[in-house]
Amino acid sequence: MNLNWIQIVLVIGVSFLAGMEGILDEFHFHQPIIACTLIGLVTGNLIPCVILGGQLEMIALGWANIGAAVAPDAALASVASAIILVLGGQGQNGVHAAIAIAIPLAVAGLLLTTVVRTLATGVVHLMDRAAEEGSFAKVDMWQIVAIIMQGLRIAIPAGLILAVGASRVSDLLHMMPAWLTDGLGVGGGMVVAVGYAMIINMMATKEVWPFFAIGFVMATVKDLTLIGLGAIGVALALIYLTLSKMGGSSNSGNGSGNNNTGDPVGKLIDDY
């Protein structure tokens, strides 16, 4: 699929919007299901980016910063595959294989973090001495320079993929053998299962566990059956026998029996 010039400089400005959302972190445009969303919209290519996006998103909630260790750069991924996608013209059938191509631009996007960081410790102590000088302009100035150099991260590797052409991209596609994209979409699948297995097993524990099966037979049981109605009221029974034992432990072994009201709900909301 070829972009008209006002395709491209749309999507530029998205790529741009979710490198600085990446470090604002304010409306998550660097989020995959809003900046894959983004590239499909105004690209004519909704659907299938909305498809890629979720995909992605799915595999990045098990993406976390923790101490030094910095996670794959999932704005890059999502605007990358998304342009990929949308220049291969093979719509839902390509999703596959850009989730493929994804994860390890992500990882490579790393490298670009590291070099915009590295620079931006630069900017810090500029900013410094703008302080120091008591100019609150400059202060804004170099702020507002290292936001810029944040969205440039994305923003230059979306316009080079841009740059190579549709046909290119739709060529190294179609050079792929069906095995090998079957195999990278049975494999992306697994990565999404992980990433998903990853954020459960973090939340799980057996006051969160009814949520989740409420939320999973709502949201997967298209017509409730008597399994799915089962499902549901051992879940309302299980966060009542909680909540009974949060209400009523407080007060055992208190002979004043004064704050026991017997609405455990009532008692967790005077607690906070």
Given for the second form:
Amino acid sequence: MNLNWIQIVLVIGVSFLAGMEGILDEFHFHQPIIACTLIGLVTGNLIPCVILGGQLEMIALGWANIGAAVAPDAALASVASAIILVLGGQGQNGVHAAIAIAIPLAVAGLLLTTVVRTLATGVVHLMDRAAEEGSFAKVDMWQIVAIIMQGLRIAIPAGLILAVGASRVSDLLHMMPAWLTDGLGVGGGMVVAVGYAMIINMMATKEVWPFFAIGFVMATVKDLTLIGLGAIGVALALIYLTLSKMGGSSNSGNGSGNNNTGDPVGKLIDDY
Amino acid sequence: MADRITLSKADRLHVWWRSTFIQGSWNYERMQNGGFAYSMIPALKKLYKTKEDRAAALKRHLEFFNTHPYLASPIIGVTLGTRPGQRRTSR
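For comparison with the form predicted alone, produce the structure of the form predicted in complex with its partner chain.
Whole complex next, starting from this chain.
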């Protein structure tokens, strides 16, 4: 599928936002579900791109920039794979191949992030020099330059893929043998499990495990709609709230019903 | 105490908006220092008027800083709260 120039400008704009957000972590334009949906919206391929975004989001759920460690780059993975999906023109059938491409792209994006963050060290030295002069305007300018640099980190690769053109991208996708896409699809499925494990590792406490179990069982029942699952979730939350208020007097016997949460931070906040 | 400078709500909102870009110049040397200085600039502009004061203030705020971008907000808020006092005792 070929794009007209308005779509190209919009796609590059979306990738710029995603690149900025990949580092700012505030507005979440880089989350696959949002970035892919936006790319789909501006190119008119909304449904396959939402499916791609949702599947990538499951993989990227556990990725986070912590300290000096850089997570695999969700921004480049989602933007580039969505563009490839659109250019390939296979619609929903192309989602698996796009996910297969997304994972290596995320690792490649990691390298780009590292390069840009190293360049930012130079920018900060320019800021130091501006500080010597007491010039607020120059510090502002260098900060904005650094943010633009992060945006270009995604916008330039996106532009390159667009420049390669739809026909060559779809040729490439058709050249990929079935064993490769299938294999990468299986690998992608395993990465989802790892992403989920990372999330559970972060939030699991004694109290929430039953909810995970209920959720995983419910999710296998195909007849339940999302609204049905949501209603069950709200109902469980309400039951939990009611019971936890009543607790302490009847069941635990040691008086402080709510205190054995296994979550030290929650206890600190409660006692504060 | 007559020269005590207080920050208006507009200043604080301005700092809040800039603080959403705190990770923009994240780097391997001092991490979020550029973003931190950038966030504090509306306040610093109000508090320090001479060129020497401004240069000193900017240098102080370009020291090592790193936290999660969400947790940066309370830290910046507390820092804002301490700045007027620092102004009065500034060297």
